[in-house]
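Single chain ahead, by itself, as structure tokens, in the form predicted alone.
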Amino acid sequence: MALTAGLLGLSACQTGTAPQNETEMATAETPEIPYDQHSYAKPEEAFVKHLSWQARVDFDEKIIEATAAWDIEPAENAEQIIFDTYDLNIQTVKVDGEEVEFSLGEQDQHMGQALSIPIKPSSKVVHIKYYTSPGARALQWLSAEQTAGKEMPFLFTQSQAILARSWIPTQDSPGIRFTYDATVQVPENMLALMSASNPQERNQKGEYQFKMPQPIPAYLLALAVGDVYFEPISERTGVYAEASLLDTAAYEFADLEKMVVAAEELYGPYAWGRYDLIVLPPSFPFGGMENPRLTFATPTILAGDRSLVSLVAHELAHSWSGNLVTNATWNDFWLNEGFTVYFEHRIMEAVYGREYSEMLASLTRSGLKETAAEMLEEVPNDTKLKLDLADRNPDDGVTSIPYDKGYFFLRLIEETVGRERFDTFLRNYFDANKFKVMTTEEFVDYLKANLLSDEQMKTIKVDQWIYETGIPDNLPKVNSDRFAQVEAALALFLEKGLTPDAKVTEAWTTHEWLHFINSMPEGVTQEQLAKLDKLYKFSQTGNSEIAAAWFQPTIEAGYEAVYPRVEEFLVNVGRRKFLTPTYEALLEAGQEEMALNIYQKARPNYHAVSRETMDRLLNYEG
């Protein structure tokens, strides 16, 4: 096993569904932590091991006042420890109880500032007293009007990729793991939750304690504060949501326990204790975020028919691929996401059947080919699995390539060696490398040593998949009988104007409707779109996936009846997956003025992650 880089001296101390002793933490030799171009930290001199965080959340000022107490591990010749910060207001710093002078480096657009603190080889604890800026990039402060309940404000964080440094001074690299505990003070009648052990009821003082005994990287630090309630699904799973969404969410995620069981049967015990989920307000920029013990999820997956829960399977799968075995740097992002998409499809197959999972795979494949073709013209190097994000925001690497090209690469390996062998390999991979980090090169070595022969490496074209641009010609094929029926129905409509029979469409899932809409050719007429809209009411649908897909052909065709719905959607939904193609469609249709007018209204509702992407897309300067 060629895995020397990235061990942090912390290893798993539990093998069951929950740790035997939540305060126990194993230690080992001083680690070799991989160089990370997106962090100022110099772990070869000193790295963090444990965080004790004391914080007060101030909704009036939109700041968090806090003290971060870090247990550290200095090297024998250590003279300083360096933390990552972004627009943090550092008040005082103490080392082992004694106040010391500190220095802040120059501000970088992506990386923020280095916080340098003098230490000795014998130093044990660094206390940093600080408060966040109102515009902290990880923090989304929502007014009461921007929530479902309309009565109390809301706060949530989004730390991935390198935004944790904007709310906690930390060594913000996926290669550096630490445990943490926290005490958080929030306004009365509000509940605070973190990526840790969580309360299920609010208390009168508004003070909550948290523990995360398993070591995590900084990007998995998470906090949510709001008027939310808890509903159990099983003994170890449950959902948090605002009151008006709680029953809907509990219904939608009723299969949580089944998913956890299916995942464990595939690749080993769930290592994080509980698996809960919180439904956030619609400004959340992603579909979900795999914060340990508490997945953050967008309300856009509340379709009412459990048809979009593959997102939950994806975030659950991250409990193994990503949270348990983590990409060493953001250049290795595919090791998190490609594995997770593969695992997600396997969970969906186990719970809902092969026919269903192959529909998802078919959508994934068509989306990948389209995206890769576009990227080859604009950013060809970003179609490689092993990324080069030097001097760039690592968020630029969040495309379908690490997710879906990574998935099909792993699926190709499975089809080459057989599912039984591949499952054994993956189960051993997760177990052997739990609570460690992995580089692409280490994974290739592990693959050679434990699964593939030299001949199989050549047949699969491993190096081409990982290090070359585009999609190799041995992309696995996907056959979906259900999609073949959809394609036949669409062809009948386009050729003869006959709409699919109601008895047929009543059985269609979201995925079949998505395939129907996405398969419409260029040049579909306004009359054809109006006929479909009248019959199926796509412009009025509450299903965000279908709505966002429907906007593409309608905007392109100049179907004005959809414009009010487009504006309503863009103002109220902050999920970047939907925003980007919809704004792009408006621009390509010559509706730049409409796009900018909508964006000016919508921008205050978006998280910084979405704002930054849309600002670039629309050349918006405020």
Ligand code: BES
Contents of the next structure:
Amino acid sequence: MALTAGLLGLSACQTGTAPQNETEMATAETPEIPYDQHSYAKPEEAFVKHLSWQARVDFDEKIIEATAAWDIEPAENAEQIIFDTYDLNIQTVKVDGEEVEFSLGEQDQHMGQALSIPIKPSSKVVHIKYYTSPGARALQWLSAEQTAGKEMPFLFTQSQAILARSWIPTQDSPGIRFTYDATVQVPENMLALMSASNPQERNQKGEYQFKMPQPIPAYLLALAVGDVYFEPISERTGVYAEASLLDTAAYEFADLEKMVVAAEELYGPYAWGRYDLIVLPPSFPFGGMENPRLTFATPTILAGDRSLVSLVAHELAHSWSGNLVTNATWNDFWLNEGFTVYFEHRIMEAVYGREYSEMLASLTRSGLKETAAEMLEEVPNDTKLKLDLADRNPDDGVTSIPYDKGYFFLRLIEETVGRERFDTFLRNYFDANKFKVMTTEEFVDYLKANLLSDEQMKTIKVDQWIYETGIPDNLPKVNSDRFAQVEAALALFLEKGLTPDAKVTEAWTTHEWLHFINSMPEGVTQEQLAKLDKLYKFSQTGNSEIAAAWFQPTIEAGYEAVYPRVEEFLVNVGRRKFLTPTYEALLEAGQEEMALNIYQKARPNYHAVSRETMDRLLNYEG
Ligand code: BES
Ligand code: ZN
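Since we've got the form predicted alone here, give me the form predicted in complex with the ligand too.
Complete assembly follows, chain above in first position.
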């Protein structure tokens, strides 16, 4: 075949990994393409290079009606090109202008359906005319009442990991990159934004043009449509939000430019042009999503005091780790997230100082130890960095393992070789692999070739960290004096009933409070909690992280005064990271009925991603 790895943008090899299903066409001449068990695409036969997307967003029917015109690159003997779809209604398909007969494969609950289109080796363009289903998994359609302004509806997408296929027929594999342009028609007076060059002003007709000249994988396709406005922060950064949130958001993210500068100083030039943020309605199922040029963010980070902006550092860091150097498959997810958490901490250190970033690292470490212990009981294999998500929803891999075990593994390497060498290594790594994919195996080879001696590989226990369960005993330590002070204050309270002195707590940031609350032992009493609540007003806090942390000991202790706040929070916020532990706490405290009652009310506000997780957690059958 004429296909080269360079053409595909696929340089990674999964050496030693046998094709895991017989449909993979591995022949002697084929380059070793990372096999992705979560896509039907067969890029070795034909792959996509560019998308021209013409779409109309219909809020009445809750559908997107569109034509996806794909420039394709068939191999010498290609007979078909295969796309991933999920609940798409395919109307017609044309190849180079001629209508052809396509076929849709069987529906798989995670993967959806393969769309096979007959082509010739000389075929150039495939047009797919289709419309989405109202229940499309990536899309959340919000009524005007569910927005801050309450005047216009809102639509946003969440494509990662394999949901892009529910709104665009695509080769939905992180190893297949393409450029795109789009024309999107939305109702008059609404603004449309994508993971691409974006408008800053609305036009009357509601028609918008987009261009993404850098190749991206399908999971980074994104669209948001709403009653949003733009506010610049620096020349190349800014924020979009509904009018009532715009000033708050611009205040919260005032350090955005500093973060981009810090990131570039660490690991090289920002490759994507502008870096903007959009603050979405509270049902957004994640904290943030690194859609290129336009990070999607939850409004729950608008704390008013800039204390939760490490999330922005995280999504920004993905502009290198993830968006430039991309995990080859979802089994290699830690290459996206572990590197990003490491990079995030480094940006936070550069902008706010080591003392500050060590508090964050300390919170990360406690969280990791706790989850790893729980997961070792229930899903031990998911505590490996290299995951095995065969026949599973890749969403199952989204735990603190790829994030925080990944982070500490990289931190251990840094501590072993020294920061200077590690930084040089990382800078070269991002540069050498930009716009490519990386497998775990290839990363280990790269590490051996460019950084670590055999001796160091052994002392670090590289293989154990990556391929074995649990947390190795050389987990790096974190020293936070500020947290030591918090622990002392908590001990005084628990042992002697003395509440921390206002002179001390005045200087505490969100992170000290989080550590204070998270460190409460089991068995803390309702009286103790009431005393703290009276003084520090935790149940009324506007800080989402503190609120969610506070729900843990209070629900466990049956502290009823917190229940109204729990309900209000769960009904308004759809961020899964907060929902899961809160519903879990209710279940563990024997409050199943309350959990289900709240869920009945809240469920219509949640995105499918959160709904699916909560349905499972609560055994909800509708
Ligand atoms: N890319 C992730 C979100 C994601 C992961 C969506 C997997 C779907 C599948 C994003 O960068 C992320 O990690 N968000 C975190 C932010 C946090 C770690 C700072 C979140 O949403 O909580
Ligand atoms: Zn991330």
